[in-house]
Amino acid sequence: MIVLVTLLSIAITVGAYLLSRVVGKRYPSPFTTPVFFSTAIIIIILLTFGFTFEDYTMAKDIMTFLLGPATVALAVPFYKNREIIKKHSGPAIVGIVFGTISTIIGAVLLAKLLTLSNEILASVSVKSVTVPVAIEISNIIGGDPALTAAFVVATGIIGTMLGPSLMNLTNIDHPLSRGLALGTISHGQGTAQAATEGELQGAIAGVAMGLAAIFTAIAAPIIVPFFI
């Protein structure tokens, strides 16, 4: 059975992406980004047919498993771009501390706006940073480790279907700070979306979400605290 149900997830799954592949293409709009287009088919087709998470996980493992080795390959990218990045390495750098910082304030003073409890307000503010280490922040920080995997996996939706159509509008057009906003902001999902509008984009995207990573492990310990 559970064979059965995994061959299954992994066949929707796949389908629901190469779906969101030919429909994003041809009406592009922040709904038809693969992420969000497909999770919303595969979780609706779950509901439907009575299927929880626990289901699915096995599916998920396994198609998961070349996530850690996609990482790696983003070096090959950054390598091409080697020169290119090495120039504007200052303007990078700043760009992703300021980055980071300004979207642990944004969420923090957001969270106590809107009166949310102190967990989900240390869960939260570091959401822009990829699961493993949001995890580790989150727990010396206050924070629930599932909540927090869940704020990261909504921002990395909600930022790649947010930015683009955000920095068309705010003019925001050189291609180094494109992919950087996407990889400190969203993580791995920004740097997906990146790197479909270029091979730069995708590669310096992929060095943000790093750096972004370390940054926030360094100030969401100083930052949160004074909000709780």
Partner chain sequence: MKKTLIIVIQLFFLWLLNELGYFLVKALNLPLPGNVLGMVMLFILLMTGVVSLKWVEEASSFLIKHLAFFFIPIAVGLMNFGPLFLQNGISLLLVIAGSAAIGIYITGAVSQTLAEKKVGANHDRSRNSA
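Positions refer to the first chain, counted from 1. Throughout, rigid core stands for the largest set of C-alpha atoms superposing within 1.5 Å between the two forms. No experiment lies behind these values; they were computed from the predicted model shown. Compared with the form predicted on its own:
- Core-superposed comparison between the two forms: the CA of Ile10 exceeds or equals a 2 Å shift.
- Put the two forms on the same core and the Cα of Phe31 is off by less than 2 Å between the two forms.
- Positional change of Leu66 between the two forms stays under 2 Å at the C-alpha, relative to the superposed core.
Same protein, different condition: the form predicted together with the partner chain was shown, now please give the form predicted on its own.
The text that comes after this line covers the one chain and nothing more.
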């Protein structure tokens, strides 16, 4: 029975993603981005048919395992576009550093403005890096790992929903700039969104995601204590 449920859960997830790609192309909108639209469909189906989180866990673990090879596969577009990336490496690194620092400071200032506790402040400060890295940093600076994971996922969803539209409004159309922004601010989810725009966007977003995680691990333990 558990095998059937697992296979059905995987089929629902893959089907929801494919449907979101079709709908997103036909009706482009922040609400039809694959991350948001497919997530909403999966939640609705699971709730409608009474699937529990435990029922979905096995399928989730299998798909999470496949994320490893998928992440490594980002090296392919990176290799294909290595000359372009090398040519713009200086400004790109500066952009990633400033983007990383601004997301940390912006998050802690908002937390202070809303008079949130120091634990929440520390948890939200690392919201723009991938979950495994964010949790480790959160532990070091006094945050709550579960809360941090929630902030990271929320940041990824909001970034993929609003990031492309905001860049369109501000006439940011260079593929390298768009990939840098999405990878730096919205980690893996932003990288996935960037990859749907083009190969170069996906490649530079993958680089930005990795470097932003490194810079955040260095900067957050230095910056956050000043606000606590």
